[in-house]
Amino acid sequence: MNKLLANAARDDAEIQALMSGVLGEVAPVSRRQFFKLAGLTGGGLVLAFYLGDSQVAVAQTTTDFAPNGFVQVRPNGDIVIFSKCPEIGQGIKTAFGLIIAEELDADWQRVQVKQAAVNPAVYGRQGAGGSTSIPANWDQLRQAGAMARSMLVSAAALEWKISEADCRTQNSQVMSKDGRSISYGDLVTKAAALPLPDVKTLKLKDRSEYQLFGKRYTGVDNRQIVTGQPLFGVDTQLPGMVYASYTKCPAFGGKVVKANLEAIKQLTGVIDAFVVEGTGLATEVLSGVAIIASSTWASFSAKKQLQIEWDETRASKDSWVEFMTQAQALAEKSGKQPLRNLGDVDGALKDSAKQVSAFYSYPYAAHATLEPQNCTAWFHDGRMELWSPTQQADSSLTLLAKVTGLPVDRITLHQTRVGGGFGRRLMNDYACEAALIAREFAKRQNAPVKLTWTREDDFTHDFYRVGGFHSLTGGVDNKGKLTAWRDHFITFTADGEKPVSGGNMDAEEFPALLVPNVTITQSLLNSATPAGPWRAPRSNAIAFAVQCFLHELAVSAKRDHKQFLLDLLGEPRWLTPGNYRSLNTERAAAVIKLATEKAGWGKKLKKGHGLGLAFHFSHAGHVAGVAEVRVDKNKKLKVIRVVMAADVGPIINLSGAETQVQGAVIDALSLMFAQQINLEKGRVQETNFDQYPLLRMPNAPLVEAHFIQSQYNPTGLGEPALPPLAPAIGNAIFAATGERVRTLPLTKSGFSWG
């Protein structure tokens, strides 16, 4: 099973690869590249370029229109902007459009944003994950808009025979000092004939010049979504399409021995059924049985009648009960792998005025995307064409080439809107399955094959948020200041050497850089269960243990939690100088102060009510949250209000940012209250939403989002807004009841909704 999961670990470090390739030197444009780009766009001034390691820069006009490039200005004044990265509900399609439109000085009412084709040669990386979409593409997108604006200004200056310095732009118009104006649409022919300016000469807007940013904008796809237009992968419809299901072993890694294929082929609506041997890797294709039918319903109905004999010799035997037993035994001592050792923890604990120890645990969790995994694949004319709701459009091309044995240039991928990702669709196993099924079916019939997973498939073959354990000890001095911190982190491994994806902890994890005496060690439990990034990888779970334990220490020292955290942060500084993605104590203190101010920290509450505070730094975002809860004598919990404060640099779309925070709170509350994945004999026990409940509307709190529009470059918001919620509620429960929650989900401690 170690080999089975060898490629499953794609942790935060790999997600950070999305950050690479933003700027580079201009490379010469080959004749083939020129004609390839020229044939893709049309109807006005078009700019297509990748400002990365291999820059392509082309300006031209054609008569036919097809979506590619970043900017198209049409003769009628309409502007089309192409969003390069996947839209997974995080609002990036709208945000990318606004970033380009801001630098272009475009009239937003005349802008249309479309999903770009998958073409890394033009766009560079086309992925979404780790809250890197905006920071990774910030300069590239601004330069795309600025380049178009520069060429339009040059065209106007030539038209008027004046200096470019005497021109300015606003609302899709160029204006001169003497009062003349001309629309962008009237300039496209002249602008298209101009040479491209050197990227290094482009003047980007100063922060004070922003006109579009920080306001509320509706999502560019909202009307289509609410009217049921086909945007998502599961909506894909093609002429002559057939429908597939795929059944894998319920224990991870089992292989098909035999199945009742002939009986399945006789069922109504079934066209074919066959075994797919697969590649043996969970990230690609595991052994299973494909059923091709005339409808999804017919395929799903036949799937229920499958009788498969599995070889489980090398299949998973994982058990959560056994994992818990192992972790509790290990918690009594230090881990074998040292992560950080600073100062004298034993001495500091001995000298501390107060010492606290605690054991925290959290379970495996499923992504539970509302759109189940799906992909449509069509093998024709020696080519593979796919329609996929993926978070990693560019890297999936390479993976598909490996699995199918086809050259990358024989694979075409159309990226659809994604009905929920949260890290699940950083993996492209469902696309690999569809490709192999389509290629096999093409031997019988030439037709597109739409693979759709059942909800049970989705729950039982996820790449889960891995569970974990923390054995913590801390000490405070007689002034109530944190002086010693010890964390024995117990996590999981697939290869016996390193943690699984999403199961690692950084040696500098908060508050390690702020305490004079720190010891962090690690123990690894062997697991064959696939694991992967889940919204705010690592931080989504670690924050619960760390931030609740900090509150335990503040309580033991009889100190106000807010002041305890502010004292811990100390003087304003970057904890890693020169690294803008490191924690800045001034920014951290500011969000703590803002959240507590807006929540009324310190106010007198009714009996059974409590306020809880937590701060966490993750994915370059500084976020603090305060939760107000009510708990009655029967442990019925009501989360009344959640106040979040964030500093992620300038907000592009205020509506989108608020939605991100609200969604993060709802996701985090769902997860902490009742969601868990239990494993027995390598099998997932929770197979649908009746066993893995989502938060319902009557239990949703009022959520307030507040932002500090700081001077720093923007960073992501989808990940960092989530981690503070669970510890804030845990701390609020303690404030209301005196009971400390150290195990998730809350239902394990007897809580119910009230």
The other form holds:
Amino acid sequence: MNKLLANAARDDAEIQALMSGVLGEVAPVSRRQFFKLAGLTGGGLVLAFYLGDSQVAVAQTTTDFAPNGFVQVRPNGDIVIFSKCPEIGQGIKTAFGLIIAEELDADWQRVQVKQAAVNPAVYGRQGAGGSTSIPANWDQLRQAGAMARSMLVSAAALEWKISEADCRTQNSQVMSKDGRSISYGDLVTKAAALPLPDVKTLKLKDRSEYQLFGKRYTGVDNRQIVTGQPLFGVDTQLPGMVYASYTKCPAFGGKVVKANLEAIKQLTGVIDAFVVEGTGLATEVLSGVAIIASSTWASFSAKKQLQIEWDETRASKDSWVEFMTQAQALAEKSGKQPLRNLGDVDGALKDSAKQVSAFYSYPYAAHATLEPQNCTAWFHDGRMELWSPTQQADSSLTLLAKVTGLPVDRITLHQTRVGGGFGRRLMNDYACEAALIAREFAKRQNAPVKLTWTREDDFTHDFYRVGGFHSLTGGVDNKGKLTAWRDHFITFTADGEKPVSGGNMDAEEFPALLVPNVTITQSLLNSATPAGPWRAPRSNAIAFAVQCFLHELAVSAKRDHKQFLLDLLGEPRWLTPGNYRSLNTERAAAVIKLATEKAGWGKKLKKGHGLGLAFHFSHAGHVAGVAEVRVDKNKKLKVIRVVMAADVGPIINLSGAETQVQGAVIDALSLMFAQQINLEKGRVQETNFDQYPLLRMPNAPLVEAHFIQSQYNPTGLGEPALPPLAPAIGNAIFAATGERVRTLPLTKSGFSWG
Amino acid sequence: MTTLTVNGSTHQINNLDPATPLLWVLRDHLGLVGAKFGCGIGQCGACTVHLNDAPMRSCLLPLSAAADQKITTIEGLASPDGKLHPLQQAWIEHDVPQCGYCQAGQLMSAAALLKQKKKPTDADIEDAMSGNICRCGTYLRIRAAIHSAAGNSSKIAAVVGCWTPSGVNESCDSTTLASEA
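Would you mind giving the form predicted in complex with its partner chain, to go alongside the form predicted on its own above?
Expanding to the full complex; the earlier chain stays at the top.
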């Protein structure tokens, strides 16, 4: 894992930093401690499984065989697999189950996947972000499955008094060359008595040996989801639980001076109301008023009656209109901060046959997870116990310890299913709020406190995808080849020195490594609005500007866009040799060719129809998309069909992979069509879905997902399928109408759904 | 005192403001958390339940209006013997959920549709489902699953596929997961 992190592409660095709770060596854990933490009571051979470390803690069993914190085999043949990372809708619980089951040669019908306890000492990092869950855990999970399999084979070989080499496994059975077979369940007792193999000696499957991967599997929690079982954080129910709301200043950073607490306490169902001073950090707890009530509704109703006097002297004054004005004034010049300077852009532009300049912009955006932020916290007996829908299970612990002042070992965190992540829940402010509110309320009453944000709280206290601006100039030579690239990137800063989270641009951003003459500069606008990663951070916005502008250049040079991109990619190579998370031009070209082939690139279209292509590389994933749109004279837009081609290595669960691509396309279309967070006097103007519309079923296009299952190790798919969509649509609109859209959302240019 | 009949069981509700939305009565007082809170203003549909077999946004429906009516929630969609509703079965077969948070509401809207129209067209489905937001974008599969539960198998077009360098179109012969445009 450490090796992988060292090699991680720079566009993942930020997510890695955010998720850096536990990345190094893990501490040994005692046998008893592991039992307790992993929740495996009642025995079982259990050992803590350390990555790259054969140290183990073993406990004997009389019932189950559980050779590590990931797998348990029961005498009846049932297999329980523990999924360490948060399930946020990316399908990781199913995929992790499959990875372990594949190496174990388990009968998938008998596998049950459970959410693992939050215990970084056993599991290492337990986060979901940056499309890293599969690549970062690929080896660890395969080893976990292989270890269990190896011990079951040893047990069978002993039973039959034959060599292990004469045994093979399939479908939860060990089979001998001479035709005998025995089920895993019948080997449990014998396997549990065996010494643990050294992780280094485990033989992992060759790709040709895979039995489970690449087929379609339904999600392991689907039956519970469709029957309405309590799975999500907000579904937490505990005896004696009370219900909290929390109200912060609508202008970011404002502080409570006073509030009508006494009047609030008189309201029906209200148990208590108090001011929480907070820690002053948006990522932890901002100043606000907590209302504790006998139901969520009583708390929400009382919230509406709150009268709070705010001190806004140090609160945000941000205004989007003002930001636009500042950016436009800067656009003509170069940025003060150089990001990349290669060759001679001015000279190349002078020599170019075609030169194009354009100004692109995109707005702030909210995550709007459908499950609003919430957390249940219970402070009792000097301990804090929390139930939190989080993307950061392990590092939540350290954050909560910091905020509460409690030692980490006095905090227990249960990770629930998460009703949408998209990067929002990489921040755990809501959990910190719940912890401080619960601790304060514990002075009066010993009760679990469920904090639920209203949708309005959620929209107005997000960590937004920041807006941004690109002033671009490019030059194409007389052979139609891109020779010069200049980008003045205008983004936002909180500290005056570096861009905010999710608002930075890599000096190697496509196509910087493919053009001989490149100048990229950066300007920073001061902002006090909290910012954070949004699905495919940075790429989700930059791809629109960069990949549309490349199309503009291709058009100006009268080149076919596909061929223009293929020429730009050039010879097959890794752009950063030795880094398998960098762009590989062969993989890039292959997805472009596949997407265009499947979409019928070049076919004759009806009037008002257009095909648009875009490629983008992010989070180690190579993805291209072709969109077919229809636009009428009233600018009514219909996205008819989107064809996506991705190379993220071998596919674990084909259904999961397809659904991630379909979801990413719809998410990206939803974002680009009508979503904008407007800031005025430091306040977010959009407070609910009526003002921040999400795409609905009638406007969802047909989406095809095609995968090139290349020879490389698998990488994540939650994010990289999103960035190519917006430029593909922008380019298709141009193809259909001749109108170039350079500002998002599309509604700003008068488009509506057709 | 108010009497609520939910999934065939009768509940006496005491000391609650009659204006309390049904959603919160279900979730906080009856422990039925399948219906979800998403927006509180009837925009997202995550809280959809049936009131006398018609889809209702329970976040806006006051307790007083739900009294003495037949209420069905996602917990009551399957048969009492545990046999899943054909839509629930189709949702599993088509692997519809991503995060899953909106799906109870989606299923309740779809179930109300199928009660009215046994063989809905695409337009019927769009009409019935347009009040339900899915933040993860599972719309194609929802549509396919509704057609599947309705027995409209011809409506489920084979539009997804995979491709390998060898050109083998493997794993593409089973279920199809998106519907026609």
